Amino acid sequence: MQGRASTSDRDVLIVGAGVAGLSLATALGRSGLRVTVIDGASRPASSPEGREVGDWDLRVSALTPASVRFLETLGAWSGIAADRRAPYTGMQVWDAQGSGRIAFDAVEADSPHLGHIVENRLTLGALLQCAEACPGVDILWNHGLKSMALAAAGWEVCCEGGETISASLTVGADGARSRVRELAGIPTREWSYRQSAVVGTVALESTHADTCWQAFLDTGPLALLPLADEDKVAIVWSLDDGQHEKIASLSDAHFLAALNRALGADAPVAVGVGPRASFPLRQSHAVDYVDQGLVLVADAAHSIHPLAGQGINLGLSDVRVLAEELMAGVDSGLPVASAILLKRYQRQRKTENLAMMAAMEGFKRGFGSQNPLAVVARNIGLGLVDQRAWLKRWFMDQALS
């Protein structure tokens, strides 16, 4: 439901009504906690869901089976129209500078599919419906975070409109440029990839064959992600700063020509393109995820290169683990802001997140190198993985979890 929160009767205050914030609010609210979510934006309107190339969301996510299961427990998965969910059963990955390639297939993983490509706005909309239907949850739109101060009973959060809200536990779910993290004084380790990603929707000459296609180019990785229509894919084209502006500013016809040249003969042919957008790529990691009466989740705690589409899955794993730890602790008599519970969450999630970030950094550096020895080595590596069933299965198990 929506309404105004009192200043002190909340168990949890979540800053940020995105995928992470709304999924956490739903999980905690359904477990009996009193939760308020604040966000500086207006409530998002329902989006038209046409089928033309310009009707699809510019941002999509590759949801793993584990993420889908979590959304199912929240009741959100059924809120995403089945004809907009795109299960994919294959992955084709190759090095455009050599002959190395690897192919993954759901049959090899003993799974009906490897994951689902879903438009971000639809995931968000389904979670919003769940949160609004949850009796323990209040969502306050147009309540931007202005300042924070630590008091005896928790953080007191002052909103842009002058309202002050406090709760036993404050959660920063407000994205990579987290204001909560900044005001709490939690430092980060971060760096720029010196790349920007061009995103959009592309129409194909044929079918995407329920397959994700990813090429490693000398200017950055390029991915085609299958949408629910068999002739449409979402693109994520990461380009070095020296190349980005030149590609991003092309006319539609010239952009399609550049895209097809980059893909070569190893992927479907693009014949149409919708609106495009770009965003800079950075990686960051908070030194700590927790502080007294405060915790960070998802991009507020860590953001990674979109190389493998794992950002949203890491964020949903953060939410799931945090909710489980909080509810287990509350059931055993601990306060919701207990340092014991928060440190358990941090210990679990930091390990997995750092491992994924290290892997993505290794891929980025390895495939971004122009050194001839590096090119040979990575092509041999791709071929080796493709020929070793047990090694491929290990990689697929990581992607499915």
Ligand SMILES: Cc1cc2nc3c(=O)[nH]c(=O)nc-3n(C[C@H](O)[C@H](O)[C@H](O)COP(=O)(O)OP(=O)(O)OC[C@H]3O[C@@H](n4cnc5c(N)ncnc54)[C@H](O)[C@@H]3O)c2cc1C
Given for the second form:
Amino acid sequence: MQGRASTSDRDVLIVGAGVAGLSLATALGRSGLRVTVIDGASRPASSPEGREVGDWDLRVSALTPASVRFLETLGAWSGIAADRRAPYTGMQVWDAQGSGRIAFDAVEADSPHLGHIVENRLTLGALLQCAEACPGVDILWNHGLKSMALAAAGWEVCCEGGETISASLTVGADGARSRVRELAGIPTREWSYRQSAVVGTVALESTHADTCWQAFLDTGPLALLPLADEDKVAIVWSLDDGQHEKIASLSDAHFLAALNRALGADAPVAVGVGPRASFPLRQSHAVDYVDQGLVLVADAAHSIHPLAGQGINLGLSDVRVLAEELMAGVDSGLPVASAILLKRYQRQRKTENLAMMAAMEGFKRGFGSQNPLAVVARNIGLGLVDQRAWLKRWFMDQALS
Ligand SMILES: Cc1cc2nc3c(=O)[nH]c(=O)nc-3n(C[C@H](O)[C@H](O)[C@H](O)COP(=O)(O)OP(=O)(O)OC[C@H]3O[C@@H](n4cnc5c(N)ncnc54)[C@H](O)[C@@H]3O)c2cc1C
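Same protein, different condition: the form predicted alone was shown, now please give the form predicted in complex with the ligand.
Below, the chain from earlier opens the complete complex, with every other chain and molecule after it.
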């Protein structure tokens, strides 16, 4: 449903109609709350369905089984065409500078698969259908947030077009450069890697074997994520500033040669490539996720190095926990913006997000090192992981959680 919101009859105002904002709107709207979502962009067009190398979304996500279960409860999973979801059953991680290697398999994890690779625009499109079908949800496109002021009944949000909207609870779901976070004056801790990731779709000479392939280079990880066509993968290639511009601007033939060189002999060979794009890599973590009448979710609260492909999964966990806490609180008679409910959400999610970010930071620093001792240590580390069943089990649990 689309339309203009009246100024103050809403329970929740969500800024940002990305995966986090739309999943939260659906969860809350289904439970009877009146929700308005604003987004500065235009409504996304429906997704093209071609299968050539240039037809796939440049941004894909490795959705964990927990994220898939949550999308199922929202009714969004069935809205993603089955022939565009790619269940993966294997994971190969190796050190391109050394000899260490980790291999996981779904059979070892006693699971039919380890997760699904899905194009982001398809996840977003399915969530948009669900949110638009909720009677209590209004979505206002081309409504960028301009300013915010705290009033007695909640935040008054002024949009770029001049419209003012207020609700009991305001949610910042407006991504890594969250304006909500900035205007509310919530500081962040930031780690910039002075790196960017080059992303694109690549055609392979052979099958990807339903496996995620991840090489650790001295600049960071280079991942091949299997798409629903067995000879196509999405790549995420972390490169230092200065280096990434050169790689991103190479002709197709030179790009493929550089990619195959970086992957080495133990990975599938790339034979075709579509358009490429670059994203700056940074980790940031909001010092607080909540303020009076206000809460941050997903990338607005924490953006994480794409090394583990966990960004969207952590965001969906935030949304699930926040929706559960708000609905349980409202059912027990608390106001939707109750500080007790918001703090319960923050307590649960901050610990888990911080632990994941610290693990990614450790991995990144360990693998980014050219110090010979660090190279030896990481080879021993990867070798150990492959041999010690319990340690490997721990890694698999992270992938499956
Ligand atoms: C290279 C790369 C690879 C990645 N790979 C993975 C992966 O494999 N797996 C994974 O889980 N994650 C991955 N991620 C992370 C994932 O893409 C993000 O975690 C996810 O998109 C965050 O969703 P979100 O809804 O919080 O924010 P976003 O998707 O950024 O959505 C924010 C929304 O807010 C809107 N908005 C912004 N500012 C305003 C404003 N002022 N007013 C109104 N609206 C506004 C935007 O238009 C947008 O619609 C990757 C990220 C990068 C950069």
